[in-house]
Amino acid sequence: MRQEDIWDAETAAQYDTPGVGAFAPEVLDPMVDRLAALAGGGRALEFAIGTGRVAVPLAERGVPVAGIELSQPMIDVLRAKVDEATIPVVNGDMATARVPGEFSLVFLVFNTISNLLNQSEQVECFRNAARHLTAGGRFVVELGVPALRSLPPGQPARVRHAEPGYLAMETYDLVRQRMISHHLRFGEGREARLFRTPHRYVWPAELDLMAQIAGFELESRHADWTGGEFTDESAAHVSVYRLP
C-alpha cells in the first residue's frame, strides 16, 4: 500500500469531521494552544498538513504557517477552506521535501511519522525539519507508544475499538517494527467497507535517537497537548526537540 494511493479524493473528502473526533474543540484547542506558544512569533511549518486540521486554526491565531503534503486529493480540500497565500503548501514527501525560507517550528502530529515506514525515513524526516529550523528551532512530534503489552499472548492483533456498525484492529509484525491499522464498517447486512493504513511504529527511546542523529535536543516530552506528566502508562506522548 502507497500513502499516495491511501489518501486519494474518496478518502480526502471523508477525512474531516468538523466538532467531533480529531476535529473537536476539546481536541484541537489545547494542541493549537502550546504551538502557538512554541511558535514564539514565529513561521510554522507543518509536516503531513493534511487538510488543515490544525494549520487552519493555528493561522487564525497569527501564526504564519505553510505545509508539506504528499497528497494531492488532501491539498485540495484543505484549498476549499484557504488559499496559497494564506498557506502555502508543497506537495512531497516530508522526509525530503523543502519548503522556502526558515522557521521557529516545525511540527508533525497524529502519529503521523509512522506513515514512513522504514528507519531511514524517519531519520531523514528529523533531519528534513532541521534543514528549515533557524538556530535554537523546534520540531514537535506527537506520537502513540506502541501497544505491545496489550497484545494477547502468542497473538499479531488486537482490537483497538469496537461500537456498533465499526470495529477498528490493529495487526503487527514485530520483527520489522510494522502495525497496520484496521478499520471496518458495517450495516445490518452482509455488506463491509475496509479501510487500512501501514505504519511503522517506534519507541519514544528510539525517537530521540533519531533527533540526536540530526542534531537535536529533548526538550521536553509530556503524555498530552495540555502538559500532563508522561509515565510508563500513557499511551501516546508529545516530544518537543529544539535545536542549540
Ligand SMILES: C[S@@+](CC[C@H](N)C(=O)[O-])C[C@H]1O[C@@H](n2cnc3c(N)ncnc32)[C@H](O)[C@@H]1O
Given for the second form:
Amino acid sequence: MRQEDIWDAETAAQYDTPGVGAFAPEVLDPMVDRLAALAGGGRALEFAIGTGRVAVPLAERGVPVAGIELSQPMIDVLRAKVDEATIPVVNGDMATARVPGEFSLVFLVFNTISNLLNQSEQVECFRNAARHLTAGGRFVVELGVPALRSLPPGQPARVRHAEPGYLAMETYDLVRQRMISHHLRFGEGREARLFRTPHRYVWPAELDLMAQIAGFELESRHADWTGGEFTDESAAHVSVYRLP
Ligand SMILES: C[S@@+](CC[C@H](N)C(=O)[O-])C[C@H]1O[C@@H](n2cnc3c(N)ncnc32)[C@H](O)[C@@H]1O
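Take the protein just shown as the form predicted on its own and give its structure as the form predicted together with this ligand.
Entire complex below, previous chain first.
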C-alpha cells in the first residue's frame, strides 16, 4: 500500500466532516490555540497538510501557514477552500521536500509521522523539519502511544472502536514495528467499505532520540492540546521539540 494510492480522489472527497469528528470545534479549537501560541508571531509549516483541517483555521487566526503534502487529490480539496497565495503547498514528501523561506513552527499531527514506514524516513522527517526552522524554532508532533499493552497474549490485533455500522481494528507486526489501521463501514446488507492505513508505530522515547539526532531538544510533552498531564495511561501525546 503506497500513501499515494491510499489518499486518492475518493478518500480526499470523503475526508472532511465539517463540524464533527476530527473537524469538531472541541477538537480543532484547542489545537489551533496552542499552535498559534507556539508559532509566536512567526510563520508555520504543516507537514502532510491534507485538506487543511488544521491549517485553514490556523490561517484564519492570522498565522501565515504553508504546507507539504504528498497527495494531489488532498491538495485539490484544500484548494476549494483557500488559494495558493493564502496557504502555499508543495506537492512532495515531508521527509525531503523543501518549502521556500524560514519558519518558527513546523507541525505534524494526526499520527502522520507514523505514515512514514521506515525509521530512516522518520529521522529524515525530523531533519527536514530542522532545515525549515529558524534558531529556537519548534517542531510539534501529535502521535498515539502504541497500544501493545491492550493486545491479548498471542493475538496481534485489537478492536479499537465498535459501534453499529462501524468497526475500527488494528493489526500488529511486532517484529517490523508496523501496525495497519482498518476502518470498516457497513449497513444492513452484505456490502462493506474498507479503508486501511499502514503505520510504523513509534514509542515516545524513540521519537525523542530521532529529535536528538536532528538537533532538537524536547521542550514539553502533554497528553493533549490543552496541556493535560502525560501519564502511563495516556493514549497519545503532543510533543514539542525545539532547536537551540
Ligand atoms: C491523516 S491525514 C492528515 C491530514 C492533516 N494533517 C489533518 O490533520 O487533517 C494524513 C495525510 O498525510 C499525507 N501523507 C502521507 N505520507 C506523506 C508524506 N510522506 N509526505 C507528505 N504527506 C504525506 C497523506 O496524503 C494525507 O493527506
